[in-house]
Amino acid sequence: MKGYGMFCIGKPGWLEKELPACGPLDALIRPTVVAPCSSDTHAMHGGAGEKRNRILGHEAVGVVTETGALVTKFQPGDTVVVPCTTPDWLAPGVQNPVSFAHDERPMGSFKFLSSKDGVFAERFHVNQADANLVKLPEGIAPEAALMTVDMMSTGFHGAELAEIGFGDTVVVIGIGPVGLMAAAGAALAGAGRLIAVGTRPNCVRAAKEYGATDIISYKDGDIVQQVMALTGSGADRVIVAGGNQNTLGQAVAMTRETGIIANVNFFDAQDVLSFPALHWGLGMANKTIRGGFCPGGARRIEKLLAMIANGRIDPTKIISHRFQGFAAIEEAFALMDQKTPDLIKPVVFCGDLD
C-alpha cells in the first residue's frame, strides 16, 4: 500500500509499506477523510525525535476493510470515526484517573505516528477497535466529526483541565484550531470574559464567533501587559495552545493568585521553560500550572460528537481549506507546513480509494 509520511527528519513524501496486519482485536480502516495537523509537520521537522519510513497523520474517518476475530461492534462497511488517541486498555496507564493518554508510557496512547504508521495511508490500523472507535452518527457530515477526533478533544481538555467556572475571566494564547477549540470550550464551560491572543484575520473573526469577547494581539505590545489593563488583576484561568519557550513564562504572569495555567501546547525537546519566581508569587501564590495531553477512547469522542449532534458548536468553521483525492494529502500537508496567513484547518476527502 502506498501512504504519505516521512523517509526522515526534513524528508516527507509517498512511502510503500506493507498492509498491517490485523490482530484479534483491532481494526483495518480505509480513510475517507482526513486532516493534516501542527503535530505532523512538528515530526517531520524532527520535534518528536528521530523517525524513518514513518506514514503520518492522526485524524481520520474512515470504512472499515477488515475486523479481528474478537471484534464485536464493528463489521467491514461501518463508517468510523478514529480518535487520535487510542490507549492499550489493557495497559495500568490507563486506569490513571486524570487521563487515558499514557497507557504504557507518557503519552503512550499516541500511537499513530508515534509508535506506529498513521492514517494517511490506503488502509491503516487501529488498536483494540472496540473501544477506540465511534460509528458515525447520521446526520453528522464527516469533516465535522473528523474535528473532534484532536481538535475538539485537544482544546477541549484544555477547557477541563483549567476548572472554568461560571464568570470566570479566561485568556487563550494561540488561536490556531486547537485554541479556537479551547475558546470555544471555555465559552461552553461558562467563561465570563474570554480573552483570546491571536492575529491572523481568519482565526480573529472564529475566536469571536466561539465566544471571544476580547482580541489582542503581540504585535500590539506585550500580552501580559495588555493582559493586566483589561483585568486590573489578571485572569482567573489561562489556557496555553501555542507559541514558543517563552509562553508558558506570560501565561504564569498573566495568571491572578489562585488561577490555573492550562497547557495543551507542544513544546520542542530542546526547549527550557523558565519563568522569574516573582511571577509565581515567589512560589507562595497558588496558581497551579498543568499541561496535559488529549485523552483517548471511543466515550469521549461520542460526548464530543453529541455536542454537535444537539446544536452546542459547529467545528466546521475551522475548516479553511478542502481538498479532493488522495494524492491530495501531500498538498495539504505543505500547506500545513507552510502556515500561509489565510490557514485554519485543511481536510482532505478521499473519495478516489477503495
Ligand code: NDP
Given for the second form:
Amino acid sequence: MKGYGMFCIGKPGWLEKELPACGPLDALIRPTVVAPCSSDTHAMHGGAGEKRNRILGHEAVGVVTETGALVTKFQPGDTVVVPCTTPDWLAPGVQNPVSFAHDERPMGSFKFLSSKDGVFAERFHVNQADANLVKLPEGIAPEAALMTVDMMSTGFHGAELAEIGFGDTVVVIGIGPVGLMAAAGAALAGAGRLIAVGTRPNCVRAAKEYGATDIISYKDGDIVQQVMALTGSGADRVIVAGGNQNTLGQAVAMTRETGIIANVNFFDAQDVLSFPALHWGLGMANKTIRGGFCPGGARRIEKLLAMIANGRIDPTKIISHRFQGFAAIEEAFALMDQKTPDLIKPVVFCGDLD
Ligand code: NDP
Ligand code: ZN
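Right, and the form predicted together with the named molecule of this protein, after the form predicted on its own?
Every component of the complex follows; first up is the chain already shown.
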C-alpha cells in the first residue's frame, strides 16, 4: 500500500509499505478524510527525533476494513472517528485521571507517526478499537468530526489545564488552529475578557468569531507590555498555543499572582525555557505552570462530538482549504509546512481507495 510520510528527517515523500497486521483487539481503517497538523511537519523536520520510512498523519475519519477477533463494537463498513491519541488502556499510565496521553511513557499514547505508521496511508492500524474508536454520529459532517480528534481535543485541553473561571481574563498566545480551539474552549469555559495573540488575517477573524474580545500582534512589540497595557495587572489565565522558546517566559510575566499558565505548544528538544525570577513573583506569587498533551480515547471524542451535535461549537470555521483525492495529501502537507498567510487548517477528502 501507499502512504505519505518521511524517508528521513527533512525528506518527505510517498512510501510503499506492507499492509499493517491487525491484532485481536485492533482494527484496520481506510481513511475518508484526513488533515495534516503542525506536529506532522514538525516531525518531518526532526522535531520528534530520528524517524525513517515513517508514514505521517494522525487526524482521520475513515471506514473500518478489518477487525480483530475480540473487537465487539465495530465491524467492517462502519464509519469511525479516530482520536489522534489512542492509549494502550492496559498500561498503568492511563490510570492517572489527569490525562490519558501517557500510557507507557510520556506521550506514549500518541502512537501515529510517533511509534508506528500514521493515517496518511491506504490502510492504517488502530490499537484497542473498542476503547479508541467512535462511530461517526448521524448529522455530524465528517470534516467537523475530524476537527475533534486533535484540534478541539488539544485546544480545549489548554482551556481545561488553565482552569478558567467565569469572568477570568484569559490570554491565548497563538491562534493557529490549536489556539483558535483554545480560544473557543476558553470562551465556553466562561472567560470574561479574552485576548488573542496572532496576525494571520483569517485566524484573527476566526478568533473574534470564537469569542476573542481583543487581538494583539507579537509583530507590534512586546506582548507582555501590550497585555499589561490592556489589563493593568495581567491575566488570570494564559494558554500558550504558539510562539518560540521565549513565549513561556512572556506568559509567566503577563500572568497575575495566583494565575495559571497552560501550555499546549510543542517546544523543540533543544529549546531552553527560562524567565527572570521577578516575573514568577520571586517564586512567591503562586503562579502555576502546566503543559499537557492532547487527551484521546473514545470517551473524550464522544464528548467533543456532543458539543458539536448540541450546537455549542462549529469547529469547521478553522478549515481554510479542502483538497480532493488521496494524492492531494502531498499538496496539503506542503501547504501546512509553508504556513501561507491564508492558511488555517487544510483537509483532504481521500476518495475511493478500494
Ligand atoms: P500554527 O503555526 O498554525 O499557529 C501558531 C500561532 O502562533 C500563530 O497564531 C502564530 O501567529 C503565533 N506565533 C508565532 N510566533 C509567535 C511569537 N513569537 N509570539 C506569539 N505568537 C506567535 O500552529 P498550530 O495551531 O497548528 O499548532 C500550535 C502548536 O500546538 C504547535 O506547536 C503544534 O505542534 C502544537 N500541538 C500540540 C498538541 C498537543 O497535544 N499539545 C497537539 C497538536 C499540536 P501568526 O498568526 O502570525 O502566524
Ligand atoms: Zn496534531
